[in-house]
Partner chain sequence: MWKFLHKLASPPHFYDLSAKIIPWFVVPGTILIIYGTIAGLFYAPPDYQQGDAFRIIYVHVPAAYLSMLAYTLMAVSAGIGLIWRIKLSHAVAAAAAPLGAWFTFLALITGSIWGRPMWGTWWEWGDPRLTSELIMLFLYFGYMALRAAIDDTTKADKASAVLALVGAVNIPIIHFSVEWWSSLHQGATIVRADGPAMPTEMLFPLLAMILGFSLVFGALLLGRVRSEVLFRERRSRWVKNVVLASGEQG
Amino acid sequence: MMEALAMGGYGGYVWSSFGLTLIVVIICVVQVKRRHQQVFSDIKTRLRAMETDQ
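Is it possible to get the structure of the chain by itself, in the form predicted on its own?
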């Protein structure tokens, strides 16, 4: 098992690359969700403003 994780001496590089990639993907997903909520909230606000103007 340890030999498989060591990956011929390159395990540190490989696993740190996987870890960094996972962190970046998680950050991207969180940013997209936050931006979606902001845009959705902005649309709601604009719709309410248009309804009260009429």
Second form
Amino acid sequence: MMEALAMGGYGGYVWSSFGLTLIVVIICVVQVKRRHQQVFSDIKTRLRAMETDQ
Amino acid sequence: MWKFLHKLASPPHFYDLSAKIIPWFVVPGTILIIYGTIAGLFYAPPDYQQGDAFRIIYVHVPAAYLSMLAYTLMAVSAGIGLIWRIKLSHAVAAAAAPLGAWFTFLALITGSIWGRPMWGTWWEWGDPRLTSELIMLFLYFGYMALRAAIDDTTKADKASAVLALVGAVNIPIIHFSVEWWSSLHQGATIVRADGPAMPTEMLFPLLAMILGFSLVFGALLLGRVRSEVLFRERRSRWVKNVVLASGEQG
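Form predicted together with the partner chain, following the form predicted on its own:
First the chain shown before, then all remaining chains and molecules of the complex.
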């Protein structure tokens, strides 16, 4: 088991590459969701402001 | 056909359809990535020259491939938007840029981590493959900065489209750099005249990773285009209806 994780001495390089990839994918997903929520709430705020104006 | 394309490019229709399509990208994409990761890390045999360090290929190649695909997509959509004035294509171009930048960053970093044990250096200034990929990162940054600097969306679309198209000359340079000049970077492995230079136990996980990451990229892109479309059409009736119909869930 430990031998498989050590990757013949290259474990640090291999695992950090895969780890970084996972982090970047997670950041991309979070950014997409955040952006969508932000646009939604901005539009909602604008619609409410228009209602109170009338 | 034209009628179908026209309907697809209409923002409200795209908004509805994309929500239904996204899971069809995410689910198979995730399954392929899980398979590719496990098979690539534990079942593929070590490379006879590079040992287990070669396994970085399973994240490096998809990242590098998508970094270039995203740029191509961005430049082509921007060009279509410029010529035919299709609103949706400018939204696609704007959405592709940050994703492309992330994948370029990932390709550079994983390449650097791979280069350290194989070439004995994290980075080699002047190497054509490395330098042209770095230039692409700066092109993405320039594109995003230019968009952010112009408030008027229509003007931002036009100016950034020109930048994207001019920067597109870098794409063939990245692709052919390892053939045109001497580079530390190895040549092509999969797409070769004499077939892939890899046994299938190495190749299948790599193909799974490339396809899996492409599908996830597709889902991320669609997600970004949705926000972009909603923002651009914020004054329209259909967006108002979408937002009101969503209730409090946001």
